[in-house]
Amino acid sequence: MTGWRETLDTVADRTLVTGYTTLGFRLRERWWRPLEPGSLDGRRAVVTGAGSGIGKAIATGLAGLGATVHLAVRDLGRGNAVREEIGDQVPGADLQVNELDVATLDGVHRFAEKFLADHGRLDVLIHNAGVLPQRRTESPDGHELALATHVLGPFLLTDLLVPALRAAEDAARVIFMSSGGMYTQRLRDDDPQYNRGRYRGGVAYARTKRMQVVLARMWARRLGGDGIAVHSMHPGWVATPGIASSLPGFATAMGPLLRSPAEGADTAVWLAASAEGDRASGQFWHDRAPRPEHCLPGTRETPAQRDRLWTFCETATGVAR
């Protein structure tokens, strides 16, 4: 993207309503090259939170490009229903349903142990599972729920699946589904469990999405020598069941301007399947382009803060290095 297109894209990105809604997607998709049919033939992918919304759309997109897709879901009944729905859209798709509650450390261990025993190789890992709590609640392990779901579970799952990612035939990809809401928050390494102050679900969500972006860049540095590319991204403002239940006022106000789940999923599928997904590991993406990680003053973190977050995650998940 060069010249006037880059300028237009940047202006849209900074004006939010233009860049984050379906208007921005429809503007930018005119410039994109379609992904090659069969570009994920023979590849194996895991998508967490694949039971609805963006996760379901990601799984559909990957399956349409030929990947074997593991729908990692809390509710097996829902997962099996989604497998049938995707199978109707993508005849012949290889879809497997696996139980995973990413907010529980035991659940992550069980999933990873079974996956490694049954398969041993993984090409694409997409951390999509999300939650927006209305009040402060804790996971079975005693961690604030948004932190457990968006940060600790994905941290542990990535660590446990590194051997399978190393075994990928081509460069493996790890993708964190973050949120544009993270721009509003600085890295709270001083209070990762949100124990201080009045708890607000939207703030907890945005804080942990900021953590995902920081950790993705750190994972990229650590895994680059193993041929594993790591990215974070945000999908824009998407009409999903989660948004409708957690932010009904926002969903009503934005109405038809919200993106479809498929539009929100596009960049994740593109990062998983395109040659560009091998490059520029550690970037933060939106609509197939790298984006700045900080837009507001006072949100930049220091290297020491990043290191403290990493150490906290190691301690909280029991990961030893």
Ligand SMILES: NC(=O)c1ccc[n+]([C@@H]2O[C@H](COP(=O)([O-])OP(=O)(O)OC[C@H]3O[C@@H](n4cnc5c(N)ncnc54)[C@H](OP(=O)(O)O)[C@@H]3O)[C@@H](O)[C@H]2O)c1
The other form holds:
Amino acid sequence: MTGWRETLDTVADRTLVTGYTTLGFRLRERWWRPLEPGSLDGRRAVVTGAGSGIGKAIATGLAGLGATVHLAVRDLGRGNAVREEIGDQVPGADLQVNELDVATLDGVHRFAEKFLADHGRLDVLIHNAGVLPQRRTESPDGHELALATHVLGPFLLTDLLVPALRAAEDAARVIFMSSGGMYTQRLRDDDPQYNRGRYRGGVAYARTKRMQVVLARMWARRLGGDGIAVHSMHPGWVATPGIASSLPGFATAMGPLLRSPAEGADTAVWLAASAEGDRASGQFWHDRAPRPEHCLPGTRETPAQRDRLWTFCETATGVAR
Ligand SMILES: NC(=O)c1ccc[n+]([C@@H]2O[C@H](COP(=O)([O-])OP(=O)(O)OC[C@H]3O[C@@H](n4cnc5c(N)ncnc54)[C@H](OP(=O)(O)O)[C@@H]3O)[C@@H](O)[C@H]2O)c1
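The form predicted in complex with this ligand is what I need now, so please give it after the form predicted on its own.
Up next: the whole complex, starting with the chain shown before.
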């Protein structure tokens, strides 16, 4: 991107309503090259939380480019219905439905063991599953739910699937679906389980979305030598069942300005399928461009804090690398 386009893009990014809504997407998509049809032929992808919203749209986008897509869902009935729905939109789509509750460590182990036994190779892993808890609840393993869903489950899943990612056809990609909400929070390595202070679901959500961005960068460094690129991104503000139930007032106020799920999914599909997704590993993306990781004072973490988070994740998930 050069000159006026870059300026326009940056202005849209900083003025949230322009950048995060469908207006930002429609402005920027004029500058993009369409993805190459068949660019994911022969590739295998896993999308967590593929039973609705952005995850379903990512799965549709990947299947449309030729990938075999595993819909990793909690509810197999919903997964099967989505498989049919995507099959109608993408004739010949190769879709598999697999059970995965990413908030339980046992569930992640079960999924990964079966996946490795059945396939042994993975090209694209998309950590999309997300929750915005209304009150503090814990996973069956005793971890705060947003942490379990956005951080610990994906941490363990990434770790267990590294052998399959190493065996990828070309450069493998791992993508964390974070949120622009993470800008509001600093890294809380001092209280990852949100035990202190009054619990607010939106804060828990944003803290764990910040952790995803930090961990994606750390994974990128660790896995770069294995030819595995790792990214985080945010989708903008997207009309999904999740936003309608978690933030009904916001969803109503934004109305038609919200993005479609396909618009929210676009950057994940692009990172999975384009050459750019192989370069510039470790960045935080939105609308096919790297974005700053901080825009508020006091949100920058130190290397020691990052290391503390990493060690916490290793201990909490039982991973020792
Ligand atoms: N919509 C937005 O504006 C927006 C903005 C920023 C970031 N995001 C992020 O985008 C991602 C998708 O959100 P969405 O808006 O599409 O919401 P959504 O429609 O609620 O989709 C979330 C999906 O995650 C699944 N999920 C939740 N917990 C899970 C678990 N433990 N194991 C497996 N799957 C689980 C849900 O499955 P069930 O049906 O089983 O509950 C659901 O299919 C989330 O990570 C969210 O934080 C969304």
